[in-house]
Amino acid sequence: MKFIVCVKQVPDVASSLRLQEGCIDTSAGSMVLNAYDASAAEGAIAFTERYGGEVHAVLAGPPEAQETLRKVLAMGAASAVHIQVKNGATPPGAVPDTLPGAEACAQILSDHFRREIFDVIACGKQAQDTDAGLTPAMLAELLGLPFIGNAIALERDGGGRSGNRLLVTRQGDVHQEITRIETPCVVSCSNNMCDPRIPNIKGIMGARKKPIDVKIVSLPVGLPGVHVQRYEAMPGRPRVRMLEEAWDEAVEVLVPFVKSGPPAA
């Protein structure tokens, strides 16, 4: 099978951010490849490694995101597309997002794919700086492709219409759930599918010599892009008033607290 993995770079929730003038400084090295879109091409290249087939990546984002690519193609992708998406005017005082809105970003990746012969377009099944997870259906709606979401595992299924079919297996809300789908598909992949293999240094050099292919392109007419005005620091916590007073007494000063709401800090 062809399996393609939509990937996107994201600040690195687990460091510290710094803000200047209220945009994330990304001179430090704090762009990572997203945590969700790691798992996907994991569960892709395990898949070809079982069973055989190719990974190829997509990324639509800034040229600096090229070397989160470069870090799919460590771990065993193929090639690469590098889309480079163009915002256009950015209204003034704005901190254009490396990527356009959701829509847009669907739209765009609908464009590509329409022009790739594909089983399986994979995708995490968030960013882990927005936490939205919209991408991954409405670029299965543009397509026309049926859609599985949160999967935990993939395998083969020989048979369907296609000669070829997906088993996913799916986290559900209480049970697990394991369905079959025809290919060509679009699935997007939890974080607890597997956990992402560290590249090795052949790995790494050999990502130097593998291809990416940069496409620039516009933003859709009439799908804007999302502007993001200033990114703030969490507030600090609210101040704390410990009650040290049995618990009859306690309750009697919690009404009221409770009534009037916490004080100003």
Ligand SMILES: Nc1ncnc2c1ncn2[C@@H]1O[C@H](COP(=O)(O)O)[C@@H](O)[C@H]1O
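Remember, it's a predicted structure, so these values are computed and weren't measured experimentally. Rigid core here is just the name for the largest C-alpha set that superposes within 1.5 Å across the two forms. Positions refer to the first chain, counted from 1. First, how it differs from the form predicted in complex with the named molecule.
A movement of the C-alpha atom of Lys209 falling short of 2 angstroms is seen between the two forms when the two forms are aligned on their rigid core.
Relative to the superposed rigid core, Arg50 undergoes a CA displacement smaller than 2 Å between the two forms. Val13 shows a C-alpha shift below 2 Å between the two forms [criterion: core-superposed Cα displacement of 2 Å].
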The other form holds:
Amino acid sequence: MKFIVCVKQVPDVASSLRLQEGCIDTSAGSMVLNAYDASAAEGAIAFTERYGGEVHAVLAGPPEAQETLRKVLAMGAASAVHIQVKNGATPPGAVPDTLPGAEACAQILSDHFRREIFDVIACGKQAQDTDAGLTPAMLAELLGLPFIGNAIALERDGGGRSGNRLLVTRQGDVHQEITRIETPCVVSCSNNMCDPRIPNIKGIMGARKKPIDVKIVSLPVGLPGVHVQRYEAMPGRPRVRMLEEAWDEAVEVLVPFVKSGPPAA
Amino acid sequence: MARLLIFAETRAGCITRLSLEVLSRCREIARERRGSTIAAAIVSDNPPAYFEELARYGAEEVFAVTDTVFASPPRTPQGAPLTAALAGIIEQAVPDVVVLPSGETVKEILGALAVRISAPALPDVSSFNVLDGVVEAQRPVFTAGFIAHVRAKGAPVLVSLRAGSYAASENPAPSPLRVRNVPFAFDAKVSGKTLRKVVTAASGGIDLSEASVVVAAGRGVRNKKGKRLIEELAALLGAAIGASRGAIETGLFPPSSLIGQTGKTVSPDVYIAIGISGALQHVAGMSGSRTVIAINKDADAPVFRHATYGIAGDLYEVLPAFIEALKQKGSMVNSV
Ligand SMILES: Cc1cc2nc3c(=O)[nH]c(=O)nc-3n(C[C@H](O)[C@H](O)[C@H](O)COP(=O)(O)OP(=O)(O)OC[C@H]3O[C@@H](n4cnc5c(N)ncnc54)[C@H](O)[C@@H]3O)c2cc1C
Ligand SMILES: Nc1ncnc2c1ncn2[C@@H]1O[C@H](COP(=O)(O)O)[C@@H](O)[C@H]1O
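Condition change, the form predicted alone to the form predicted in complex with the named molecule:
Next comes the full complex, and the chain you just saw is listed first.
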């Protein structure tokens, strides 16, 4: 099967991100491959290693995001497309304009996919910066393809080399659902699907020679209006009270919830 | 004035707690904005079973789609038919705002619904308000490291609400419910998906989204003995059991109990984190809890930065004594 993985470059949430006049300053932090997209890439690469096929990657983002594509190539993808937005228009991926990005991003990606041939578009379940989780379902809807969200396992359905269906396990609120999905299709992947491999030296060297096709597009117009007014720090908690011995205060908080049963022996 | 439509999700014959929280918040908004109306969308093989509860929590009008495709347990994947049903209801109801409960069902379809009806979407918000023609909301972003203040304009605007953001409360003066049946036809064959199997994790305990107290286990709970202590504490408190990724990986707890960025969001009155380090991705799912009690043998564990009360100690020693102390205090209070 032919997989195309949609990957986004995001600020490393564990690095030092600071708030500056209502915007998030990412300059002190580093940019990384979105963790859920790393799982999508790993899932796709592991699938093709097992059953045959190939994996490609696509990213919409500024020129600096190329290093993220190199990482996916080093993991084992064969080629990549880097979509950049022309005329210095705010690319989806800039902060603080990241949040309205899902609509624009899905539009840009669907325009791209209309000219591609593929079996599976694999996305991450959400971007770690916007935490939106909208793009994959939007993309599927724009392309008129079946979609499964929050996948935790990808299998091939049926035997034979020509097996053209996917068996997807999805984590729901209560159950897991195992569903057969026709291709072409879109799936979004949870990090609980797999642990992404760390590229080795051979992979990193090899990735330098793999093709990255740069496409310049215009920012889509006329999309529904969502605007970020400002960012704010997450309200913190007062300093923790460390308790000793009988932990009275914690016990006190919980006593009202204690189920009345037979008194303690 | 605003026309509010909520999606009432059902599970095991009841409307989910989160849907009732959504409905209760809409009632607050309607109270502040005179002339507002609250309608509920219900999608089921038997909608009338839920009418009484919807009215009790403040719905004035209900838009019902009736189809066996929505029977429980499901026989077909629910995403595509649900998107179609909600799009049909929205067309009839012409709301200004549609508010949905932000669980996995809604997360899977929100993007598709937004595209289908050309509406802006504000996913997974922790608070929202409806002003003249706009919706203002707060969204935790960057793994709940920051809050984004967002604003959307549209007809309608789609909003999905995180669990525990508002309390569910009944309407003291419910009004009679007007019922509208919305026509629906769905051909499962064209959806491109066939449900093969539904795997249910054996939990049977209290639902995470319903509980006032959550007892959450981490990788520090490393064996059956630890799990039994967690279960004993949870039973004593009528608490639901949650878990971190570390605990799920041990295989002792089902994946549906995962709390965090990948898992569920919970905001109970009390959250007890046991043997959990307090990684950002875990905290993202529990930072809205009112009181947090953390038990960890490492006094420098990050979880203590997110806790109200900390107990530095080995859970295998702390928990038996803690449970005993609770039983003593609990029975004293109960017998007074
Ligand atoms: C994209 C992404 C999404 C993620 N989503 C989630 C998510 O939704 N939920 C989630 O939980 N994680 C998530 N994670 C994983 C997260 O980063 C952490 O790895 C995970 O939460 C660690 O689980 P833990 O705290 O149980 O284990 P550990 O980090 O191993 O911590 C175990 C803790 O237990 C303590 N301990 C050990 N023995 C004892 C004892 N006997 N008594 C007392 N204390 C003891 C230790 O001191 C330690 O602090 C995600 C990661 C990524 C990259
Ligand atoms: N700029 C982008 N380029 C490529 N894929 C993206 C981009 N933004 C989002 N995606 C994909 O859509 C998923 C969900 O993103 P979001 O809807 O922003 O949470 C991500 O995990 C990626 O797979």
